[in-house]
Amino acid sequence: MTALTPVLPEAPQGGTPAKGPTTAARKSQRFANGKRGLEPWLYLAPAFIVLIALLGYPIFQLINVSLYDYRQAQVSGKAPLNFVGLENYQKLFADPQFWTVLGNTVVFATACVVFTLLVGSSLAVLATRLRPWVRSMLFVVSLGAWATPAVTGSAVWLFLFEPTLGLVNKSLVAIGLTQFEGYSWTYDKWSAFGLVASEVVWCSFPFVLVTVYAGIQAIPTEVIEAARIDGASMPRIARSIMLPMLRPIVIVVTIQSIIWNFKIFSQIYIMTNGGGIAGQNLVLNVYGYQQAFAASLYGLGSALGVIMTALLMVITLVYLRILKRTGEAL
């Protein structure tokens, strides 16, 4: 009986090792990969074209006008355009009122965001514990506030807080707070800001309510039930289980609220009669309107618009970065 001899693979002729894909094959593979990489951009191309048409040209014109001394005389053609470069930006940064208005905007927007999140989130948690018909009524009333136009809501809010005929002052006097008889809520700077902020929160919290409630409903009930069986209290469940699972939604809602409240115009302009006494309640949008249209300093107003656009773009980039990081959780 003879032993079996293992069959060895034939060595390539010439004793050289076998080569990988040919150069042509590698080029073809790279071309295919590049084609697949361009495919998403081809689908996005129509949206990019529309955005460039609707936003690119106006932003370009805004930047262009901000570099000129552009007033009513230049608009009517009675005077030539005078290129001043960054002089309008230098005037803004050297103006103490600009920094005061910027501080007002930051404080006002922060307060609106905080109270909007608190009210909306609290009502969202409350909605999970209400009977279906009560919860439906809560959503109907809240969405009615959300659907109310800003101008209409501001007028109604002013009527409620009117010094002599307003329901709020009459109610406060009726319970013994006589110091509110004839009290003007728009005279003092911070009471006026508080009045406007309350209206902004009133018309903004329904978005937070609906969004957070949807997030709570998406949490698996098995997780909460298991925590209850283990003896966890409801505050502990909310802090250790629900809040971490709702974090992506809360982050998105917070950043969107910051963008919206940073651009407030109608409520401030209507409720404080254009910015309050001596401009004490000015925010950036109203300040820019005054510079561009009331004072006919279109170049200076455009520079302020560029600054606001840059600030909002930074906030938007942060928003998109957070969305990218938390996309799987959303």
Contents of the next structure:
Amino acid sequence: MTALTPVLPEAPQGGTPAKGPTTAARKSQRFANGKRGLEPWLYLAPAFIVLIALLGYPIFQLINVSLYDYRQAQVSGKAPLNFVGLENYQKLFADPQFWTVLGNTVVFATACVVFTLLVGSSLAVLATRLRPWVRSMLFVVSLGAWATPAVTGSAVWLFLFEPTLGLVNKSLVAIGLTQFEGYSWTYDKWSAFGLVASEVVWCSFPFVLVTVYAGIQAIPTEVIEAARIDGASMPRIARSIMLPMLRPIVIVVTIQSIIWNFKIFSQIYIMTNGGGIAGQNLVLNVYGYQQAFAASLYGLGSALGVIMTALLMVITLVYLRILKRTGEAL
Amino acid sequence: MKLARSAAAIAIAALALTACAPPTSNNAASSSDEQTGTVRVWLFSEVNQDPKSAVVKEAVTEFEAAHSGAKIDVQYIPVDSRAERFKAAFNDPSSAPDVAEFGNTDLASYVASGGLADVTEDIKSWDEAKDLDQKILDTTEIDGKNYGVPWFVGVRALYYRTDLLQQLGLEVPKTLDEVETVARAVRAANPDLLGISVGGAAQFSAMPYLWANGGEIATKEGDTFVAGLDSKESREGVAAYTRLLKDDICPAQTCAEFGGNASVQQFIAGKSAMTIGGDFNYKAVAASAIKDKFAVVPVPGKTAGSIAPAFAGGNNLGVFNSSERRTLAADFVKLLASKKYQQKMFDSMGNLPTFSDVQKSVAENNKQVEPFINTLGAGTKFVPVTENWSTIDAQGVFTGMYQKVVTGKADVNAATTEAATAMNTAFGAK
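Pass me the form predicted in complex with its partner chain as well; I've looked at the form predicted on its own already.
Then the entire complex follows, led off by the chain already shown.
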């Protein structure tokens, strides 16, 4: 076992050179030639310019707008533009609906992330043990789900779960579960969330499947073989060899899932008709749309956008931090 | 070093924030009033577009013949994306039309955006204006000024199945209470049918119940509106409507999510004994499998013989504030909204006219519109004419109130109090 450890962190990162010596070399070079200080920035400039134009400016405007009382009347110049500072944020924090929506979002997104990862990873493991043609079938089918646009997927799921004519209810009634006759899946808050979550998992697990499968394939067979010769059991190999080697991939997939699932819009908007009965299925993104665009409260909507951005950054940072503390460097 | 750099970055960001406010556009009224050139017109596109285009074309030909050097350019825009279109036009006056058709519930928010021109004087000096239905004209008025000319109106009435009522020996309901008892009786005898298909999100079906019970959505007090949903009368109206969304009439499981269209669809599909539908739904019902088995009466009020006040929906024609051909634009509005062309629009599209005398004459010659015209004649009501109503509407405050009651999340008192508070907050936003 011990003989293997030096190989582990590097292997999946695809040829990243060992860190120690290069950094030291770079440092000494930099000290030798003072003018080099600007050069890296010059190389980075194109990327920076694109980032600032496409990311920096919109975020700046988002924060900017969130500090104003900015509605349609102000945009079209009918009413004076007033700087209100943090008033939009105060309004949100004082509104019980905001906290309900935030709670909904956290529970809903967490469930989506957990189930997407579970389904995707289990299928990835399964895929490594299937015969090639079965595996190809699995990939084609799941790529089909992945390729389906969110709008189409949502509409199809709604058809399947239609109360009276949908395939699901008809099948359930056919096998004797008569209480599902005319059962509306979108009536109850959590059954509606469950329905949407299942659609979200359905259309996002293929990404996890493909990525994790590629990760498993990238683990050199010698490593596994060596472990086996050393007498490690299969669960032990999975826990002590495969999982650590898959770590970077799992991290990326998890962060992607968190970000995607916190930002779910189309599925909720379509499947619960804009937020469900009396707004019971609102999540932050749909709530933000409702406030900013439907109700033309651009300032308030922007504040929601800022909160959401900040929240996602914090979640991602905390997640990375926890991982860093529990394991080796990324 | 690092600290200094981030401090500098924060300072720059703070400076930038205070230095540049978010973008605004100037939407002041245009000073020029040219008598020639092209007048751009936005009208809504329809599912069945041809008859509308034909009438409009006729009006355009007549207008261009009477105004030499003037041209009319008509564009048909989809109703669904109207909000984005109109907002874009207000933000960039150079891409705005001169004349537009718009829904009367949108008027107040358009006026608040400074997009619509005051046409009070044009209406005053127009000889046909005296015959305009006053209740309908009121829906275009803000602070004593009119911002549009009513082009057509839409009201809802009670559709019922003649065969089902006859089979059970039931009389056509003459009061709102009887609507409830008849609906319950039909469902008791036919458990597969909805007694009356109404919806938790069908706000315009719910409003007659509110108003017939003496309730109000909001009343104007001084400069602002005050919600009236928590009054005793309003609560009775809310309670009466939500009693329909129970298992013995229209189960909440099925009906809580219905909007107006969905509830009419149930009736068309033969799955309900009654519904509250609009004059604009008549054609679809008359073309369905139940075409020989239904009739329409006005939604009854509290007492026999009375009619519940209906919501006066409909579309207006208005002039854009930024128009550089204001006189021509107003002239075209007056032509297209004239008695002559409203009659033509009725003949081709079935749109109910907004002139009292034209309403009477079409009702005499077309029996099927009589219940709707009678509903109009009994007096209609409208949502609060303020830009805050579109915020309230978008936030689902009004429909959410009904949905909370029918799903058992709140009782009538709690739901109405909560909705009234939310509305007052929105009304207070200036």
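This one's a predicted model, so the numbers in the text were calculated from it and none came from an experiment. Numbering follows the first chain given and starts at 1. Under this definition, the rigid core comprises the largest set of C-alpha atoms superposing within 1.5 Å between the forms.
Note to self: Once you overlay the rigid core, does the Cα of Leu243 travel 2 Å or further between the two forms?
What the structure shows: After core superposition, the C-alpha of Leu243 moves 2 Å or more between the two forms.
Note to self: Following rigid core alignment, is the displacement of the Ile224 C-alpha between the two forms equal to or greater than 2 angstroms?
What the structure shows: True for Ile224: a C-alpha shift of 2 Å or more.
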